[in-house]
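Okay, so here's just one chain, in structure tokens, the form predicted on its own.
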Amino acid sequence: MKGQSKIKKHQKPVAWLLTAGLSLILLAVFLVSPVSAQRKMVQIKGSDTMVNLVQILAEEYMTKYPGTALAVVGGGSGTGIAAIINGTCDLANHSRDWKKSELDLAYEKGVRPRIFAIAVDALSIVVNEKNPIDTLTMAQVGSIFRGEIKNWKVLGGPDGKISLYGRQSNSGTYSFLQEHVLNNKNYSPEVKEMNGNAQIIEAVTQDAAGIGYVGVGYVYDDRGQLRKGIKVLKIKKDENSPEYSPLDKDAVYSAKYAISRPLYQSTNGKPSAAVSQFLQFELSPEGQAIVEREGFFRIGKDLMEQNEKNLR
């Protein structure tokens, strides 16, 4: 009996270590594995006009090289530039150049902050397809969006009054638009603000009196063709000035298109391998390949050297 009974008390402790340590190591699993994961993990955050065509471009990526791992979210322009700044992501998106106090604020915190054009965009002033306007000046999209103008019947349109869609003021499409065609001056306080390109053509496909603006490649649908339900207007710098539209492609690279800018993408430094890596394959003929296939521009020459500096 009293060697049974030191047994016993031999495997009570035996069996608690085993327990505790197992705990342990599970503890430790789920501890760790996330760390690890997210280390491996290029975290990509910004533009919503960029995120569908970085999305595309990662799963491309992806599926080209097994075992890379790559997180695209949206967010908005400046939401990508902070999080560079603080350093919750690898590469941020970003529609729009950096503020100065965005790189006050970033070399304040040691971030040295490296850009790259990776596509161009036409941005796109659409309507409602029953819309019988085809064409409007710079200033008249200006005044529109500023408020000025409010009525449809004074662009020589239906008399009705015009319904203003657009994006947060974290959006680099809004900032481009009030930097380069409201000249700088606030947007109207009726301006519907939505969170992203694809809610503004779906807002102006049932709003007769709608206008909006989006990403080039917003206009198109998964078939490459035109969205049904809208009208994307021919854009002229002045009233003398011929008209383009945002589909001509030698309209947009040769700078007739008045609302065009690059698409960017930034680093903290130096990329890291990994990034780098992404960025070379987004920059290569196959990337720009898919570029073009999701409705936007490839980068011209002057771009792509000054990214090849950037990689080194």
Given for the second form:
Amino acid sequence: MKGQSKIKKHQKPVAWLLTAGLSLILLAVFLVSPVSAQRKMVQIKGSDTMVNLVQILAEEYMTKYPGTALAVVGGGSGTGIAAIINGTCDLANHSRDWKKSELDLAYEKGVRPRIFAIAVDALSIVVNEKNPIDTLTMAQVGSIFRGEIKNWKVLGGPDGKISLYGRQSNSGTYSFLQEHVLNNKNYSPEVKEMNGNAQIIEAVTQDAAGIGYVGVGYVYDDRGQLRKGIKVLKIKKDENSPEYSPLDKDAVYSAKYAISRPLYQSTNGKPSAAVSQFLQFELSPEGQAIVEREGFFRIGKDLMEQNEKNLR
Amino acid sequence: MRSVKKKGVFGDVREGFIHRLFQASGMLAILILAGILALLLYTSVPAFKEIGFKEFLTSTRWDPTSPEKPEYGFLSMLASTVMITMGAMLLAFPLGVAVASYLSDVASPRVREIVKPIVELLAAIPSVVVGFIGLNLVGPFLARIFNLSNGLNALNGSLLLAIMALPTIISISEDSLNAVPAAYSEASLALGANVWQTLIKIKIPAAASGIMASLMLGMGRAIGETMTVLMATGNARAFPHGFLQSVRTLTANIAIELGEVPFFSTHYYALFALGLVLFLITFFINLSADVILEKQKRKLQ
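What does the same protein look like in the form predicted in complex with its partner chain, given that the last one was the form predicted on its own?
Zooming out: every chain and molecule, the one shown earlier first.
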């Protein structure tokens, strides 16, 4: 009995300390939260291809204008568009156009998307550096991902089964490639579906028979150097046209590289002041310089004019 | 002393209150389970109406966003799930029972005190970490051993799930071995049998139903696991033909597609139908584990 009461006495201060500590933490949370609520919060969600680029744009923007807090998350273009429709984000990143079904659903829910092009991506087909193949035609890339060409030998490479890497169906890149390169045919069921661009790069680096597709920003590392272990293929529009690399600026700007696409952001209706200011920063010469520094490409005049109309 | 003092009118009221509280929380668990089942049934019905049972149950092609023709066959994913789980159990069950026997009958108390917490810690590793190990360590290792170009396949998933199911199998098997009355093994040892013979001929048969239950519960754990298989198996949709092929499980498919699916579309309902399938599988596995465990308890009493 005596021993027990002794223990009880010792336990009490500990319990008190715990309770006091917890209440202090709770108090701190309550005190701090109104302060952070005063900052303007902008939620940005969507395309995995764009997440790094937009993250860097957001960071630079926040150091310049500390009044706004931007939160950028990935998840895929489909996820971003779904979030705009469901009203769970302020700005959606997407690397493909809205699908008709998505537009219908948006209008049904009273959502009026406004679409801005903020950069241009040259979709890059990557293989392992040990692969002797340098160039493929669009038709060959389509056949490979449809599963019609199964061996590298057919393309003049070594004898070995082609190991396919791709994105998941919520990815804008997945849809874009399906529409523009696979001619709206099904992907091969053998495609290994990875979680994002970075995982595809990682897998192709390790897999000598691998082939995958990524946004051009992902073929560079943090220091802007071309990543080791992979090779970015040159693409021919068809058998008789010249080959172009997605790393060749002039070829992309003159639209000679066959699989380039705009990268978009969408808002619901007229963008709010905070979102509008961020969009203007992205489209400014300063923002576009960051886009180029990250390996993507500036947007052309036509798209820029369209953007300015949408901002109003 | 204190408890005696507290008894009286207030003590009875308090007892009654606590009794009700516990009863209510027990009921709540059942209500939640029934609620989940009702929700899954309710949201799956439109899927079966729009797709048809025949396609859902017999097609091996799952491609809801296909520009050619959307298809909703769950067979490839069911086969992948079953294959990975069976593979994991083949690896984990013998090992788990061996470890449990060692811990209950062979190891010194000191060793047991060190090893048991470590085994239980194994269960605390987040599944995403296990998946990461699969992606970067087990995968390249398997690729080298089997001379493949990559290691994102069913075997990788099975290996990882085996590791994740081990703590469940070990601790439940060990508990049921310990629950065998001491008189059984004492009698066996007194008749001149050694520890090995006692274990194999007396203790494991006596604890058999508990060990079976540990297998079932480990299996339930493996079937429901999502993140690990999502990261390690490559998620190809093709029907699996072998352990060295990339596969996509039911759980991985739901995780991949639920984030982007337009609400209340056929695809959305179809994913809930997959959820229903998964729920039924795990429910029956856990139910049979419970029945087996209950049987053992009665037998040993």
